[in-house]
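There is one chain below, alone, in structure tokens, taken in the form predicted on its own.
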Amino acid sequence: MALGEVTKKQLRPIRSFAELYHMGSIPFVAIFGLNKRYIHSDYKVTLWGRFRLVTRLWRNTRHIATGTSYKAQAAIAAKLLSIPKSTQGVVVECGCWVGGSTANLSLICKLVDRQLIVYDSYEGLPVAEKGDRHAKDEAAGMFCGALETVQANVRNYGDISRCEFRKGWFSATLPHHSEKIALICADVDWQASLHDVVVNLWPHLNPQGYFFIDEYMYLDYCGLFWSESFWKKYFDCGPPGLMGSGVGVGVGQYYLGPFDWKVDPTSIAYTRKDFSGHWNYDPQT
């Protein structure tokens, strides 16, 4: 067997304890990661109601695939738990699959008291488009969830109230946008589709809102968070950057990377929009 070559009967009893690990770590996701002192006083969550939450969250991710670990969001949690309740805006997904994430992000948003509002074709990935590398034409409807399908998981797993579902390709439908944005979680594979998210929502994030991505170990998916030229030509100022580029930020997950996926590594990465990694120091000036 060549070195690196794993097979399913080997990976088997590493999934186990991965499992065991995951489960295990409930308890310390609660009191760190959702650390009381990064709550902001609007709400008024006990320990033992984080720990409902997180479990809910772990719970959720066994019965529905999933891009993104029950950890990751609850990173997602936290940040949106830093905003006061007095900041206006709705949480937005775009890309959600079967509706695993979907279900989580809509017991979070019960928590904070915002709505969800769930952008996705509902019939998979979209065609490839000229001069997306990542893109390829054998991939279109990779992914699909239907709309019936996302929303029965929702309705079983988490709070469909809190939810609006809006279907259609993304340069159809993000350019319509109105409403003001707290956080966004963007799930989208391709390039194409990752600009049309950034370009159509970035406007209407609040000042200190998050941009959640799951495609943090793409660096040049990355480097849109970076890019100086990007930045100054459609918004006219310095890139934000993007924590957890390559690597994902540290939500207790073990990824070396790149590109290998066999015990479950997925973090997610994240900005905000008052965030600069806009380098402008020069000892020559």
Ligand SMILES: C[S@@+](CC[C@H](N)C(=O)[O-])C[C@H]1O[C@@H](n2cnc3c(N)ncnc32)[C@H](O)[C@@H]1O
The other form holds:
Amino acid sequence: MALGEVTKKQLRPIRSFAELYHMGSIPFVAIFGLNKRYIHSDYKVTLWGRFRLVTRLWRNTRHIATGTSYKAQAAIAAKLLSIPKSTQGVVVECGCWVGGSTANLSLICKLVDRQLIVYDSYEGLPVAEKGDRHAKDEAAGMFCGALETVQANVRNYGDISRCEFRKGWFSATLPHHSEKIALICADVDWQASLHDVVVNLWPHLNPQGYFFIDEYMYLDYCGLFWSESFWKKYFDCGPPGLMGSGVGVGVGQYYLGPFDWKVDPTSIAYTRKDFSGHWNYDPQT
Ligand SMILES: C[S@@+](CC[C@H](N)C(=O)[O-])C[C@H]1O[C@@H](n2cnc3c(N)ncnc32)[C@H](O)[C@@H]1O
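How about the form predicted in complex with the ligand, since we already have the form predicted on its own?
After this comes the whole thing, all chains and molecules, with the earlier chain placed first.
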């Protein structure tokens, strides 16, 4: 039997083992992923506090459907905990589906005392734009989480007092964004959607602000962060590059494919506003 024909039933033991692995990793994520060496002294977070946070991140991914692993969210927490409190800026999530990632981001925002702005259509993915190689017409409306559903999930599992929800297509809502941003988390699937997020929000990102994406495994998609023509055209600068392009950052996950459905959502990729991914050596010049 070819690997692609492995059935869900046959995968069940692997899934159970994967669940055990994830649960067993919680202390390691708390100790090493959120290592206190990288946490700014402004935050008085004890090991117990980190353990509690990571446990809640893990628990929420079991209660609410989400495309993001708790380890990826812990990686986001680590970056937010490294930013001094004196650096102003909200956290922005673009693409929340039913609010699993939002609930976890809201808990992280509570820890670092920042607001979370959540942009989504709350109607699922938009119709495919011409030239978008990742979008599919038949997938329009997928990942639909109604605003009320997202809010209920955040109320039950996160901290809704940290959140502001902004509804609409990115092309309509993001141009009106005005707040400084400490960190952006974009899980938006289509190229056109990522384009809207970067073009509209990058100017608001702090000089050392972080930009995370979920679709790290698609090289063409990651290519936006390496594209010299894109960054020249929209920001008159070189590309920032993307840590984790193609493989994700090392959050202790693993790849179990190729299967036709995901056993395990895995890692994440990121860049920072002051990073540079620009090749400038040419022996002929
Ligand atoms: C894969 S889901 C997000 C999953 C979520 N981050 C999680 O981990 O559970 C993608 C989300 O992006 C939203 N989205 C994508 N493109 C959009 C656009 N152009 N305008 C508004 N929302 C968009 C969809 O509505 C959907 O909720």
